[in-house]
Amino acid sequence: MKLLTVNFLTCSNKSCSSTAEAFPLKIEDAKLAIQQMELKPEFLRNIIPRVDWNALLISTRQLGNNSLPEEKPELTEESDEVLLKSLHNVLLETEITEAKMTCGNCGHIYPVFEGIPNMLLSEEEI
């Protein structure tokens, strides 16, 4: 699962949908892999406006990565290549292969196994 994906996941429990504590999910016991990919600046310029920057900062710091700037960058055609490469590495090349993602509201744990998050709830939790 790409780190970018975490930025779009929230707790599946209906009672958590309206609480700020349910997003972002807390990442724990993560095993990471780096998958080299071709740098695609246009993709980054298009996806960054859709990313919740504060949630991304929280997630990356939980994984021990402090390379992103505090403020969401405005990417243009002239954007610094070092910044583009850093964003590319964090969002697209960093993969979570195993982890536990925990809802800050209800405490439900969503396991990640072989890079696939299990976002299903049991019948009692629905």
Contents of the next structure:
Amino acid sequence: MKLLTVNFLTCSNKSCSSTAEAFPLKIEDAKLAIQQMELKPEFLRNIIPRVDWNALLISTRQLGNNSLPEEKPELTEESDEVLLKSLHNVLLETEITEAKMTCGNCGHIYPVFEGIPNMLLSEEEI
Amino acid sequence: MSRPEHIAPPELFYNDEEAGKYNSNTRIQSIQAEMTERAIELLDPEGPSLLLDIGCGSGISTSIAESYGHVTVGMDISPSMLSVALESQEVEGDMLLADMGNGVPFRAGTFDGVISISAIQWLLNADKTCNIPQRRLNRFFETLYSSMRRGGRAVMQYYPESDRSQQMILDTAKKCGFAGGIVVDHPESKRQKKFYLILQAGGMRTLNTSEMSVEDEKVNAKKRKLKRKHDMSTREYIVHKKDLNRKRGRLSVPKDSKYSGRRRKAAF
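Please could you give me the other form, the form predicted together with the partner chain, since above is the form predicted alone?
Let's see the whole complex now, leading with the same chain.
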């Protein structure tokens, strides 16, 4: 699972959607992998305004990476390739293959296995 | 046509054997691919987008969407189907194991567009006592609406079981804020007939309807009803029906007279 998806993913539970603690899901025991992908500058320009930078900072710190800047970088037409490449690397090429993701509100643990998070809830939680 | 919804819930129906068919059966693959191409054509995204594929299954539709340069996130309830997708390694995007009836677990304004091929008819299934179709529909469309960017479009191909279920899906979607309707491809052929539910989450982008047959269900139904009511009370209709019944050999057909088809005087 890419960090981009983690940045958009929320708890499946209905009551958690409106609380602030529920997002982002807390990542623990993560195993990472790098999957090469083609760089798509246009897509990055489209998606970066929607990325929640604070949540991304929290997620990357939980994965042990403190190298991201505090402020969201501005992407323009002339943005240099180095910036694009580093964003592409963080958001799209970094894969979480195994982890436990915990909701900060209800405490449900979503396991990630082979890169696929299990977002199913039990009958009582629906 | 057999309906897998009648056989078992999706997470059980799409077991290893059924999922294997999606990998080996070229007929399934070509139909799915064709419908995906059409769905993307209807979706008409502006530039490379983040798309959600609901009921991605073995990833046929997901990989096609990726070939157009989009980044995708797929969700499906069947682990077997997802493992087929993992094995084939054609899908670059992420996949989730999730139940669409529990909602789309993404924060507001995530996706530029949504596609779904042959999936949302499963929403009307109640396989467990905790599954109430109307509640699942509500939850699905509510969360879908919020997870989409304003102006984003969702194109969902599905197999409606009856007019009632179709109306139920469309009504729920509209109640949750979507604008949209149903496009029917190949309406003349029973086998090839395909329904695409097209929903628009806010914004002002008109659908290019020049080459499509768009049915406005409500208006048509109203017209049909009006017409029938009108016809039934006329003398010609009554005489015609009587003739028909006489030809069929019914014995108790009343005689035609000058009073046939006339209204009675109002009772005191």
